[in-house]
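Have a look below at one chain only, the form predicted on its own, in structure tokens format.
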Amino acid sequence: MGHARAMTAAPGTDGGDTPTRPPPRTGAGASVYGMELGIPLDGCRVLIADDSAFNRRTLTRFLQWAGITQVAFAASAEEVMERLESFAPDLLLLDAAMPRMDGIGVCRSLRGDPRWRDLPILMQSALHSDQMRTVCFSAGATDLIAKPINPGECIARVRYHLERRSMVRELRAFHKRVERDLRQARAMQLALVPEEAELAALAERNGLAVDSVFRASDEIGGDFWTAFEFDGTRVGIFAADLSGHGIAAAINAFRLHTLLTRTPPEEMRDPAGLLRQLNGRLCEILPLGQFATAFYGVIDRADDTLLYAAAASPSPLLATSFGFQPLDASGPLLGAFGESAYTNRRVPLRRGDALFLYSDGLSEARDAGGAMLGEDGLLRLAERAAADAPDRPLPALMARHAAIHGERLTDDVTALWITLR
């Protein structure tokens, strides 16, 4: 009859049918069987399922030699299920030939239960044929050990599977922690972008219509954009793409956003001056080889113009009654060279005109054949979207883009369609 208990008996107290003692230990970790090459096993729980009392005592002794003191027992399939619930073992040492439902059936049943799908099951069998091994592994056994069981082999395999289970648990805990942190970081990154209601109010006050898309290829990325009002008639639009992807790019995006928000309003009037100032600070704080592309434009409703400067950003598209015109967005990268200079450019931006800003995640997307869209391809998409949906071209453009290049992103995507009303 099986029973569950913490095993405290010293080796050699089970009577005459106990196995031969291993070589005497000369100190902790000195024994071949108790070698401490991995994690300590004294906190691990092992359930032995075997209808033979002799086998249970023998296996218990082997586990003692490995330092495992928390052992429970089962002599039938029914007891296995009961002990699993109450004892929650880290490993099941299962006899393949138990009465009624044998170990094969027990193993197959456990693998069908999500609670025990990951439990290491070390099966023991007196049959050594390849067919028997195949049956055991097909039923879901993690490993197989042949009877008669040698203590060294048994302890080594038990230790291996317990250590592996411990490492898998640590990895899962780490993965959950990283996922949680990334979700929080993503929420912080989304907070860099103007909220929908806030953006709608800004657009209404300044006679603009603004549609935007902001997506990261991973949980977080290096794109961000923002919009703000100053001087009563001017709206600043800043969009940046930090090099790389993931956490490092996102941290650099936070750095750049912080620098931007600390800039006095009077210094926001001059796009080239702002980029020069940001470049100087980024050169001091960005690691070597990391940089940003950026666009900063000031829409002035007093004279309906756009004054802008760029740092190697993708060429924005200016849509007027004469068609689409790519704007010159050349300029030194932010954070690459300390003495870089930037150029202000001014273009008319009249009622009905639109400005389309985007990151290279949109223009550098590839179709199923591997062909890149490119800025010319994006220009054609923009022209078609403006023709098909003149009131809101951006959703139409993004739908067409997804139809050709898929929804799965390989880079962060920012897209802004700003129309003067």
The other form holds:
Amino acid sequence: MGHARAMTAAPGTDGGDTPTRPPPRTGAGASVYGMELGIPLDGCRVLIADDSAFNRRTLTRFLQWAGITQVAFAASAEEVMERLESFAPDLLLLDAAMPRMDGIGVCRSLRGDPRWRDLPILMQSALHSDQMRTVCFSAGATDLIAKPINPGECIARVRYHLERRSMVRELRAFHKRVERDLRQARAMQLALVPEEAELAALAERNGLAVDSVFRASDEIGGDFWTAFEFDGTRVGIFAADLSGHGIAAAINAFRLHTLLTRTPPEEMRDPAGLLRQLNGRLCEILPLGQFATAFYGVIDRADDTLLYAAAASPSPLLATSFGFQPLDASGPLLGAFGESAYTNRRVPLRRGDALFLYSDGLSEARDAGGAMLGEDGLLRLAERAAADAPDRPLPALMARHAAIHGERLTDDVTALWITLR
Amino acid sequence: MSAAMDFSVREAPASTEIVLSGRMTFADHDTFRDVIATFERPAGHRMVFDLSRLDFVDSSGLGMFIIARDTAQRRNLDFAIRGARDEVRRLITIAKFHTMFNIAD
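Return the form predicted in complex with its partner chain of this protein as a structure block, the form predicted on its own having already been given.
And the full complex, kicking off with our chain again.
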């Protein structure tokens, strides 16, 4: 094939060996071909793989007009591999057919190597049949330019693929950074909830058995819970779900956690009072339409009662020898309205009784057919788990839940099963 | 499974009724912006959310009701919700919305 002859000399050149009279440049835009659109290309590196010296020179000239000065060459398949490694180009201009190397084969083998899977490969071919084009594309070419090569088209295509690559790179870098940040944030959020050994010790000291699940639907979310002991006989359990998803909800969860940790212990005895206070403070900091649903209960081992107040949390389940009973957890949303009033409710919680708390991520899960579990459905699931695995019902419940609704839920999940021993 | 939230508007001289339908969740914030745009009415006008065709609302959806209520207050509109059923009724009951909202049932 007459590759060299197939190449059109650029206007303003003599087609000879030295690129003469380059267009005057006060920057890439000086030439009609150096379109000043998008990103500057002077930092880009292009590898030209062509066994014709004439073609290499001509292509180099075209690239120069686009402002690309970092150019390397390869005249054989071996050289392509070597230059790819040493030069690390942003784009490969590859001749589809050369006497000592098959451009199609080179392209195919590059696409098989993860390092070059993303490299834009612009193929030049003198054969214009649809069949030839199909062969090039199926070998992994990003784009084709037909010989004889027109400088305007060549530059436009090179520019397009370099810009696209640069944008993809930026997006990848951004994605990576966000992923890393979210991983860190997730670790911080997991640190909000009691650490396992600490929780086990607290449970042991207070004659409780506590099983817990805490999972965010995305990297981070708006659920959080905590447990703490005070006054010698009391254990406080606080669980909240901040409205929305993702980062905003997580930040609000941190805010609520901070407010909670700054509350003096004597104010922790009165659940309704605590919620009223938290509501007032959250109203000052949360934007309109953002709020938390919450449950705060105080288990008192002196008289085996549960004193609790709630802010529209899902109904906790009380398991006694009479079966499961949903507790009234109605109450104004936390942080939505300034003057909300909360109510204390007291129920007996005797040895062997259990309290099952959960976030709506669990009760609002939907099965493959789209049907929502609902609080009634969750109650039946809890009854069944307690019957199947009386010692540790929560893992049994979660396993059954996952079997119906999948492991990946669309909302954060908190679940706490607290049994009085 | 019913679709994402949708709404239709019924106009009368002194009142506007917005019929919400489907499932109202976190994903419906954009649609809800269009709902809020209908609150561009003269002071004293009555705005009613008809929830009878709404199948589900999650807690983010409750946040949208709060934004609607606030918008109405700022524009001196008379705002009410009505017709909530099943899950929607349950949620607005446990959030004690009757203490903050005009519920016209």
